[in-house]
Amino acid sequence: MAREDTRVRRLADGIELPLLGLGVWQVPNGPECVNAVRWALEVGYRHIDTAQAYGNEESVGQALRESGVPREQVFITTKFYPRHRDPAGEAERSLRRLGVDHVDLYIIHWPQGGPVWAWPGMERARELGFTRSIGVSNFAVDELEQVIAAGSVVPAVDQVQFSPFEYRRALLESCEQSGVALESYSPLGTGRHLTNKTVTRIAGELGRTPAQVLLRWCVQREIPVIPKSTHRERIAENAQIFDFALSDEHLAALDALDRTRGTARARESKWW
């Protein structure tokens, strides 16, 4: 659970996730994602969640070399592309790009191919000591279910599709009653949420972005968020959610607006 002192989620196998991240999907290699991830160091983001597939890690590695913060104080997640076969093996890749000798969570981007059959080959990444944890991402309920009762190792995080507008309760019950942190990526819909009046009206009677308000609903229930920005102000901004709370009105208001109908599943439509 989070603790008050702290602004992170400790996982079930002990590590401590912040609650905040920067998420860098869609953020091209090279100079914007440099200073995407170095303004966010900047003003006190510790956890930043790249993978694989965003062709990225290389700027993710050298905005942290470039900050000087240190490696140990930043929480980094990156994940294994699943339409290659080994992940330990790309596990290995990533911290070569990243340039660290290890990564703190490492998480299968989707289920291509069933939920289990990666598994083993994640399990091994931890094993090497190529990550410090291990989870999934864009599992719903049952396939989920299926990678607990395969493997010796619970997945540590359920990374989804998650805001009031895809409140998915179903999954979040579960996922809590298995020990796992739901995670919760895109909580602005890519900024179609920002307009809604619901959100807006919230944000004026607070004083607040948005953005903000959006954010806060989630870590208020204490699920970790990556929003993505590469504008200096805003990601900025997006860190200030943390000295203000959302009344039981609000979180009520917000959480009428979900159009999941409380589903069990991680997103409306899959890719793969």
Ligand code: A2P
Second form
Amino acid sequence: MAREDTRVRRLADGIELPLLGLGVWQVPNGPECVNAVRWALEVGYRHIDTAQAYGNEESVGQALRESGVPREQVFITTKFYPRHRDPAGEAERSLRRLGVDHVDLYIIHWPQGGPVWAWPGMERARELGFTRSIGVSNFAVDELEQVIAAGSVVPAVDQVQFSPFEYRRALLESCEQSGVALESYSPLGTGRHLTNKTVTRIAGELGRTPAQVLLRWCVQREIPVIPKSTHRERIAENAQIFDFALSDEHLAALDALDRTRGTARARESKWW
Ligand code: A2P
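Output the form predicted together with the ligand next; the form predicted alone has already been displayed.
Now the full complex is given, and it begins with the chain already shown.
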């Protein structure tokens, strides 16, 4: 049991989020996405992260059904596409595409048009039972504070680009103080961080891979992480992160790679 306990994080609303999930950003709807999700479920992932903007919710749902893994054992996140207006209505459409009667987490993909307008609709999606938990993504400290002040429910998560190179300490600290779980996307820097000298040195010392070192850096801090891969062996490799630990020295060396100066911001550049 203890081993299992280290693999989930209990969110402020009581829902348990598996620390490791498969991210499917930029994976086209179709066989590539179905295969990636099926392989992940086969090797033990119980958390899949998709979004309305990715256009691949159908494939995620198909893979889930084909896998034979019971729905209730898999944590599914999708994200509200904030160029649309109605979070609850869009959630219902996501459920149809996914072929499920609820998702586990529904988050505002980015704070387009300001941080607060969509939150009442997110709360409504939760009240209607379309999702168990609600949260945000790409929200900086000030944006998170505005949502918390305006809403009845505190966002359960803030999913942001986060890795040793984007170690947003001020944002992380603020999240922890408010009971928001910071979740890491692009933990491998979309692949760019894998060749860094410090990362490869530590991987060599531990007999691990650079990807495992970067993912371990997150989960050792109880930060949920959603690496993306469409390769079976990499999907399996990325799951082998609960059977070793980084030393304090390794953590410090990785922490020192931060290029954001411990920022409170969620992004260095915005696309919205
Ligand atoms: P691929 O999907 O071709 O396997 P991030 O999660 O930070 O967005 O990074 C995803 C990128 O890193 C993708 O290009 C993915 O490639 C690559 N990647 C994922 N896992 C590994 C791994 N274990 N080793 C090498 N590259 C990986």
